[in-house]
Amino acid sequence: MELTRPEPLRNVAYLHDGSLEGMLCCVFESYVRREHPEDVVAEQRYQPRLGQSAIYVSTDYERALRVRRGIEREAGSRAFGAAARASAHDAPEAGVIVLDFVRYVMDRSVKRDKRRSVLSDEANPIVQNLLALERRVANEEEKMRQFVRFSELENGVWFARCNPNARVVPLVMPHFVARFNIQPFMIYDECHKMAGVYDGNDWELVDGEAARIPARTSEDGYVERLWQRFYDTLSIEARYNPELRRHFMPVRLWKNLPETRPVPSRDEALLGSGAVLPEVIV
């Protein structure tokens, strides 16, 4: 019996669920179904354009499997990885972005020289927009490193809240076991409800919305106190800079940054840490 292929449609998006192997298996999809979506974008991030219609595509571990091998036999493992990184910003072009280069990659029709990397090629619009995205990723990477803080849960794990413009935890993860070692952590991603977690031994990602986290030790607050402390004493404030701040330290991420809050008093410090004050007689 001969299976007939489904008729390409023109108006369509293409909704993962919003990992590496859901889009990889979107491009995969594109060939089978000989379509070039105007959308491949993860499916709680989807927002529909007139008149277009959307397909779901499972993910498939196989599908995506083959996909990165042909891209990392035609292109090297360089070029994976950029598409990888690329793919985890939340803009919504990202996926077309991706999309497009995989099919340069893999177009034999394209003459170019084996000896040099095809992302070499940044005078060609398809290469030069996945290493914009790609760069806007490694940024964001760079601010998880510096800009993520720990609280102690009282299960003896240490916890930290973020809020980054991309799916950035499955990369930043390998950073933080390497630092930590032995000690238990996870890292939750508040916008995209993920979670990295490290037992001590290995990490794996689960989803953020069936995560319960207990309640923080009564000693963590001393620790959030001394982060205030430690960035208002190293304060210069003749050379404060509110905007180049900004630059630096996006507002966006100031919520889960205690050194971004005002310094408790002494006495603010004693109440939040549980203790009496000595009753003052006149």
The other form holds:
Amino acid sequence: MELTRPEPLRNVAYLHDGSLEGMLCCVFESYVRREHPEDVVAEQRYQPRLGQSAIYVSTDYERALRVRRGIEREAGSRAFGAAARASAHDAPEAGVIVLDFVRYVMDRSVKRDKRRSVLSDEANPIVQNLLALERRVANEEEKMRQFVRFSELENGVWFARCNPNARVVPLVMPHFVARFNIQPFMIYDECHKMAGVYDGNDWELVDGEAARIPARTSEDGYVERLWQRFYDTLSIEARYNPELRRHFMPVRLWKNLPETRPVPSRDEALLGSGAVLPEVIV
Amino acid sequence: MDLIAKLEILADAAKYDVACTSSGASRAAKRGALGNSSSAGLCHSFTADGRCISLLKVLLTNECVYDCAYCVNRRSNEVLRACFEPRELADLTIQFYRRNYIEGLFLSSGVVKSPDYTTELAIRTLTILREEYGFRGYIHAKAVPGTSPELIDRLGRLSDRLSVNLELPSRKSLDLLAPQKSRQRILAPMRQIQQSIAEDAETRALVRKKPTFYQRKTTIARKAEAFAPAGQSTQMIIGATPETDFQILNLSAALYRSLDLKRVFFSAYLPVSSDSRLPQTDGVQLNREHRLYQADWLMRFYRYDVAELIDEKHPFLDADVDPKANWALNHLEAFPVEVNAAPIEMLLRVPGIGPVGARKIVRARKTATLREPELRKLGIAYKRARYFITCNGSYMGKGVPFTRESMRAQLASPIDGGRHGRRAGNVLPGQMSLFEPEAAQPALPGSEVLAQWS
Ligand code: SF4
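Switch from the form predicted on its own, shown above, to the form predicted together with the partner chain and output its structure.
In what comes next, the whole complex appears, and the chain from above leads the way.
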């Protein structure tokens, strides 16, 4: 395939649609244009810098796949997995860290011991940055496995709402699909406006569009109250230690936990009325 | 009595039981069945005192025919009593599980009528869960001392972990405070559990052997056969009776060695009774409990022998210095060690280097010479470690004389348990269970807590 090679730009930011594939297309683009962008970010999160121009790189699955295969060929699937996971983070520097990492593994002029994974080179700052980012995303995945809470809706679907600081919903779906394979469910990420939807058979990722979701069953409110009571009962006053609780269970996640929600949904009047949960995708 | 009130009573009565981990068993998900368990375990919430909530931890009933002095449920205590129906509790477990509130059930009970009767109720509950609902989540059951072996066997096959509480660290104390529970009645089920787990592992090892052409392949359905695959644990109450740390640690070392226990939990005694046989202080020995957990951790994962940690002449663990630092200070002749060359066993003995850090050092030093900045990047607690290491030949702890006293002052680590009221200066237990190293996940919350004393 003959590639067009535009003039390299300076002070440029690459914008993508926020998906992993979009991010990989930005990597592709930087090879095509032979330039090193200052920023690689999702369009929705872009904050222009002074004197910076921005290009929107559209997502092309073929190109993304070529980048993926390239990384896997040069560095193995574990390295690709680390890059993919790291790129899910919201931090503005995430895109550039992943880009630098990919350029590093693809660079044939760097002499490396082929028998050892690039990732074991922990003293290298490029690898270090990527691993640190990957770890942060992995931590957030763990938080979701811990703190996602489902409610039973009247249409038989189990619904959870969460607010992670990275696009981890697709990363945790396999865990929930395995565990809850007998119940159709949906995990809605209100920060990234996306949802993982499992229909009892297969799951897919859906981008958020507002729609009304059905009311919760009346039993659901009751079980939630049982849980709240259980939670309140467990604290041992003599051991009160709020710092430690916040350390393990960050306050930013509390609003989606029945046991810590500031305004408890114990209000009988709201239960089952359809007004409890705001608009969301179906 | 409605379910909410019942739950409150029976959760409240169970909350002093410290074992809360859901780790150690892995049961893969199965199509058409609810749930799975992973060996790493998960905490689904944290109480206001920062303890992990992983399991629905309740008593089947808080009625009890026994009268153990240290226990809120003892017969002579006037408290509100409640009892779950087996089906009611099974349903509640399923409802919580489906909402991702919990990893499973932790079922304990007071002794209602007789040990066998109580255990039968527990078995009925677990049978509904496992057989009727096909539940594959985690179940930890407590065996009641005095239960007949057949019922223990049945209970073990429905559970992932089975435990018998040792309750108190010596026979004398047991006789004094829990006269109905003789030592024999506690140890008999513990031995039975140990044997069943061992036999079970043997059968499974046989089955895993490579089949020949002449043998028909046999597989054992794990769910039906495995006996408490996550093993056995126990707990004892600290501070209600006069045993020393020396006695307690030797006892737990013996339990690990001879009964193959997975965990021994310690629980600082909280005054719940005005019985004259018990100490009537307001203070809870949380710091002591914390040091005991640290020592326990060193025995299980750093291969320290109990005799290295404590001796009869100093029968209590040092309050100011954690047991690992204490060992190092008493063995200055073994230090400093060269981080770029020392074997991993020696790295593990350096205060400030934990198992994760030691492994990272061994990996990283293949490609680079490690000095202060590299060590810091690897997440080593450099401020503590520097007194015990050399980097490429140069000693990193300069400025402080290489003597026990001056280094001890540098390493003193008061236990930090927050800044609130009675809690100030105390630390909770149980948190150790958050980072079972089998999980090998350096990123788990709590690694900081470990780093404080590693
Ligand atoms: S048998 Fe158990 S529940 Fe009953 S009094 Fe003794 S410790 Fe408490």
